[in-house]
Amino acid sequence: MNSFIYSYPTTQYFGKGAAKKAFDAELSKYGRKVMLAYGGGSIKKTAIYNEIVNLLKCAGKEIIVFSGIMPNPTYVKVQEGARLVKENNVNFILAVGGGSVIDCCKIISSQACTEEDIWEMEFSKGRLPVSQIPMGAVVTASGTGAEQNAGAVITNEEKNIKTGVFGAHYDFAVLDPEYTLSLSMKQVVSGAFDTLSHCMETYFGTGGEYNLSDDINEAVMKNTIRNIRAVMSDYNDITARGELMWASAMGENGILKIGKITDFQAHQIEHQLGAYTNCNHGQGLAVIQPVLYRHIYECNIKKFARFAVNVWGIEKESKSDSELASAGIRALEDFIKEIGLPTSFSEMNIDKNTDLKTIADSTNITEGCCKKLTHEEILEILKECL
């Protein structure tokens, strides 16, 4: 395991009734004004809004609602967001949604605090930003994991380019499984599978061949694949929805990083697709990350192996460690379609004509796997897809 240093700032409220608890215990700690940002609206077909807006209420607090965050947040939707935080003098951001919403709030938190436009700061400047609003999350999809650290991913359309952009920590999340039951089937699987990448990622990154974040991890993965399946089993299983929203915390909060060097390419491949389609996160990870890791497996086939005998319970008998990791592979791209992901593109309705060189030129290249790719052979990953 590599050296480390560990802070975690995040204050966690989980279960039934966690909002409540939370802004309890933490919204004197503020000002009076706070925002109230949300997606598409979809929150206020739902009992949570006015849930939210009565404790808000009761708390003493004046509203400013920002809402219509998309999907995969624009940076224009960021700068839209610091300017109503700054001409209405907000004291504290409550983002109530899924990664999208969680994240487009951290960095509007930072922008609010500075001048300087953050895109320019952090990728010309190479600084990061040191001041932020304080914030409060309510997850209503879980899946990302983004209430639990300060990175976003964000799409700047002028430049095409979806990426990770680092901001403002939560000060408390509330993670509350009764608040996913708004969501259709394809969207808990979707996220979920996000989680299982994100552990994924992590696994695969350095850090030694026996480590105890990678024995934690391999129970997050065992724990995020059994109940995907019960929740597809019982849609109102509120104790599987509860393992799986703790499950996706637990992927990025830092726990299953400590010591490692992660590797995330997968992500970076889904970003730049994400840019230049508009597509599905979960989804892309689902078809791309089988066809990277068959084209990575071979240069640490020990750890590939491992993942098929302890994650997909996949038994050792003559097997060799290449034979074993190819059916790990396998396994995995098995459970997608088990689940009802696509295992294609085409299956995501992306044109066979997209630009895929644009977007493989354009991926940011990690080094923290088994293997440093080049941009042909993302582009030769990307081509499988289809």
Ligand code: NZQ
Given for the second form:
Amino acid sequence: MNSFIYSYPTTQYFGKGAAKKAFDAELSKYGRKVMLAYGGGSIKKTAIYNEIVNLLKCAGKEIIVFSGIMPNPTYVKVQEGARLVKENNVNFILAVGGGSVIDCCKIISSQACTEEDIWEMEFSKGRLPVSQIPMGAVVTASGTGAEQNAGAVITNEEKNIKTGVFGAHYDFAVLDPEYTLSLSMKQVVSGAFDTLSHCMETYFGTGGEYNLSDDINEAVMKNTIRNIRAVMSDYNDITARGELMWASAMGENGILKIGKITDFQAHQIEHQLGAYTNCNHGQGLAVIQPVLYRHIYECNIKKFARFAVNVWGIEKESKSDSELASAGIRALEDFIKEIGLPTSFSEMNIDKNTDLKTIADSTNITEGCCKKLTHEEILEILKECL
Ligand code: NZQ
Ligand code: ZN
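Moving on from the form predicted alone, please list the structure of the form predicted together with 5,6-dihydroxy-NADP.
Zooming out: every chain and molecule, the one shown earlier first.
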């Protein structure tokens, strides 16, 4: 295992009624003005909005509403939120939603504390923001684990880039599985697949063959697979939803990444696909990941063989590592079909004339991938996904 430093700043409130417990314990630490940020309005169709507003009022907070954060949040929306925070001297940001709302607020929080443009600061000047407005996250759609880390995935439409922008950690996160009960099955499954994807991207990264992080990771992957099946057979299975919510947190709270250099090449490809097509994140990964793995598994054959045996339960018998590795990737593909995720871009209604070359050429090549891909290979992979 590589050397590491691990510290963790986000307090987790998990389970039924977690929002009240969190707000009672946390909100008195911050000033009166709270920006309540949410997405396109799903929280207003359920009891979540009223519940959160009542809890904030009971805590004596003045609410400044910031709504309309879209899936795949844009940099323009970040700037709109930051202006609102500054104009109203907001003391605390409460993000209520899925990964998009949670990510957007991370960068709003930093942008509101500086006159510099955060994008320019990070990508042109190579500096990271140093001050932020404190924040809490109430997760209504799990899978991304965005409430667990300081990175936010933001789409800069002007530059045609969807990428990770460094923000801040949340001070606390509310994980109440009941808040996910109104999600469509499509979103539950694509979110949960995102968790599985994060686990795989971490597992196949570099950093030693046998370590505790990978042992824990196998347990999280098996748990995620089992609970996706459980939710699909009983939509209201709150235990399974809770397991998926915590697995999502485990995927991104850094525990599985300890001592490793993570891969995340599939994510880099999917993010650029998203920049050009605004596609659903989990669905994009479901199409890309098996195709990518067929291109790279020979460079990490023992790990892919171990994945087949330990995660998918494939019998070793007299199979070679290569046969096992291929069987593991097939098991992943079969699972993707079983849970109704797409296996091609056409199933995602992505236009076949999408400029895949530009997407490939603008995709980041990651350090942790077992095979250092070229942009030409990424183009081949994207074409195979059509
Ligand atoms: O906007 P509203 O009306 O709330 O509707 C949302 C949205 O349409 C809806 N939704 C959320 N909670 C709901 C609900 N509908 C009914 N009931 C509820 N309880 O779900 C739709 C999708 O929401 P979104 O937040 O976009 O989904 P997700 O959580 O999958 O987040 C995706 C974003 O996170 C980024 C992705 O790239 C994408 O931009 N990621 C962030 C990561 C991070 N920061 O660590 C890691 C991930 O790899 C990922 O890249
Ligand atoms: Zn993801």
